[in-house]
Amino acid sequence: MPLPMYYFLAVTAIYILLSWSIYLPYRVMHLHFMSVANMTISGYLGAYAALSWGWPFMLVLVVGIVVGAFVGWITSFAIGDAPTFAVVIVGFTYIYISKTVVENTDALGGTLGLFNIPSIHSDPSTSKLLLLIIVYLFVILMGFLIHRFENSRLGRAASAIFVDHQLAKSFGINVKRTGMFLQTWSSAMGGASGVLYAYLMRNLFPDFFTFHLIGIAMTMLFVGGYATMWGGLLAAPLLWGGPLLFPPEIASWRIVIYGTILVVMLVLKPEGLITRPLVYRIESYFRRRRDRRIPS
C-alpha cells in the first residue's frame, strides 16, 4: 500500500472515532473534550509500556481503554449534570496539564516526543496492514454500539436530556447517570485513539495534542452534523482528505479552512449536513424497498 493512502486511511480512522467521542456527549448538550486528553494519557503511557516493558499491542490497547475510561468515570461524578460552560472548562483544563505534564517528563521524551514504538509485526508492510485492519474494525465496534444505544431507551433518553433537562428529570430519567455513562465511553473511545494513534504513526509529539486537534474534531462534528452518529463518518475522510489535494501554500492554511467552514455551515446549515430527518427518510426507503422483496 502506498505510504501516502496508508496514512489517509489511518488518520481518517482516528479522526472518525475521534469525533464520535465529541459527539456521544454532545447528546446531552455536554461538549466534552477529555478525550483528546485522554488521548494524551493512553497514548503515552501505551507507548512508554511498550518501549520500557515490552507490552504487547493487545494488552496496551485494553489498558488504555480502561485508563481513559476510569480517568473519565472519575471526573463525571463531578460533571455528569454540569451545564455545558462547565463540562467545556474541565476538557480544555485536562489538555493543558496532560500536554504540560508530558513536555515535562523526560521519560516521555518531554516536548521532542517519543520515537520507534514497536511494530506489531516483523515485517513493516504487513504490521501497517495488521494496524489498518485492527483500527477500522474497531470504527466498526464503536459504530454498532453507538448505532445500538440511538435506538435503545438510553438513546431515547440522551435526546429528552438534550432538548430540556427539566422535563427530563420530569420523566424520571437519571440525567446525571446518563451523563456519566456518555463521558465514561466517550473517555475509552479517546483513549482507545490515543494508542491506536501513538502505533499507526510510531511516534508521538505533545504538539498534535492540542486545541487545534478539538478545532478539527468540532469542524467534523458540526459540519457532518452533530444530530447523528453518520455525520461525523462522512465528514472526517471529506475534511481530512480535502485539504492534502491542495498545493503546500494553501494546505499550511487548514486550521483557518476549517474554521472558515466551520462558521459558514453554522451560519447557513447549523443542523450539518447530515440530519435526523435525513437518516429517517433514508431508513425509509430502504425499509420500504425491503417490504417489495418479501411476498405477500
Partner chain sequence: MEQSNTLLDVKKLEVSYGHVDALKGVDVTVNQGEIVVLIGANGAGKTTLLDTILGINTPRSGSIQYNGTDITGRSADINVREGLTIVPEGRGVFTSMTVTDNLLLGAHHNMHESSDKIERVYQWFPILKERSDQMAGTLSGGERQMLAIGRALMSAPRIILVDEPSIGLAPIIVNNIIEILVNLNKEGYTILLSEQNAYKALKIAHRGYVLETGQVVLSGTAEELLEDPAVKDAYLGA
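The shown structure was predicted, so the numbers you read here are calculated from the model rather than taken from an experiment. Residue numbers count along the first chain shown, from 1. We call the rigid core whatever largest set of C-alpha positions still superposes within 1.5 Å between the two forms. Compared with the form predicted in complex with its partner chain:
A displacement of less than 2 angstroms separates the C-alpha positions of Arg276 between these two forms, with the rigid core held in common.
Show the form predicted in complex with its partner chain, please, the one above being the form predicted on its own.
Next comes a single chain, given without company.
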C-alpha cells in the first residue's frame, strides 16, 4: 500500500474515533474534550509499556482503554451533570496537565517525543495492513455500539437531557448517571485512540495532542452534524483527506481552512451536513421497504 494512502486511512480512523468521543458527551450538551487528554495518557502509557516492558499490542490496547475509562469515570463523579462551561474547563485542564507532564518526563521522551514503538508483525507491510484492519474493526465496533445506544432508552434519555434536563429529570431520568456513562465511554474511546495512534505512527510527539486537535475534531463534528453519529463519520475523511489533495503551499493553511469552513457552516447550517430529521427520513424509508417485504 502506498504510504500516503496508509496515512490517510490511519489518521481518518483516529479522527472518526475522536469526533465520536466528542459527539457522545455532546448528546447531553457536554462539550467534553477530555478524550484528547485520554489519548495522551493512554497513548504514552501504552508506548512506554511496549518499549520498556515488552507488552504485546493487544494487552496495551486493552489497558489503554481501561485506563481511559477509569480516568473518565472518576472525573465524571464531579462533572457528570455539571454545566457545559465547567465540563469544557475540566477537559482543557486535563489536556494542559497531561501535555505538560509528558513534556517534562524524560522517560516519555520529553518534548522530543517517543520513537520506535514496536510494530505488531515482523514484516512491516503486513504489520501496517493488520493494524489498519484492527483499527477499522474497532471503528465498526464503536459505530455499532453507538448506533445501538441511539435507539435505546439511554439514547432517548440523552436526547431529552440535551433539550431540557429539568424536564428530563421529571420523567425519572437520572441526569448525572447518563452524563457519567457518556463521559466514561468517551474517555475509553480516547484511550483506545491514543494507543492505536501510537502504533499506527510508531512515534508520539506531545505537540500533536493539543488544542488544534480539538479544533479539527470539533470542526468534523459540527460540520458533519452533531445531532447524529453519521456527521463525524462523513466529515472526518472529507475534512482530513480534502486538504491532502491541495498543493503543499495551501495545505499548510489547513487550520485556517478548517476554521473558515466551521464558521461558515455554523452560520449557514448550524446543525451540520447530516441532521437528525434527515437520518430519520432515511431510516423510516428503509423501515417501510422492509415492512413491505415482510407482509404481516
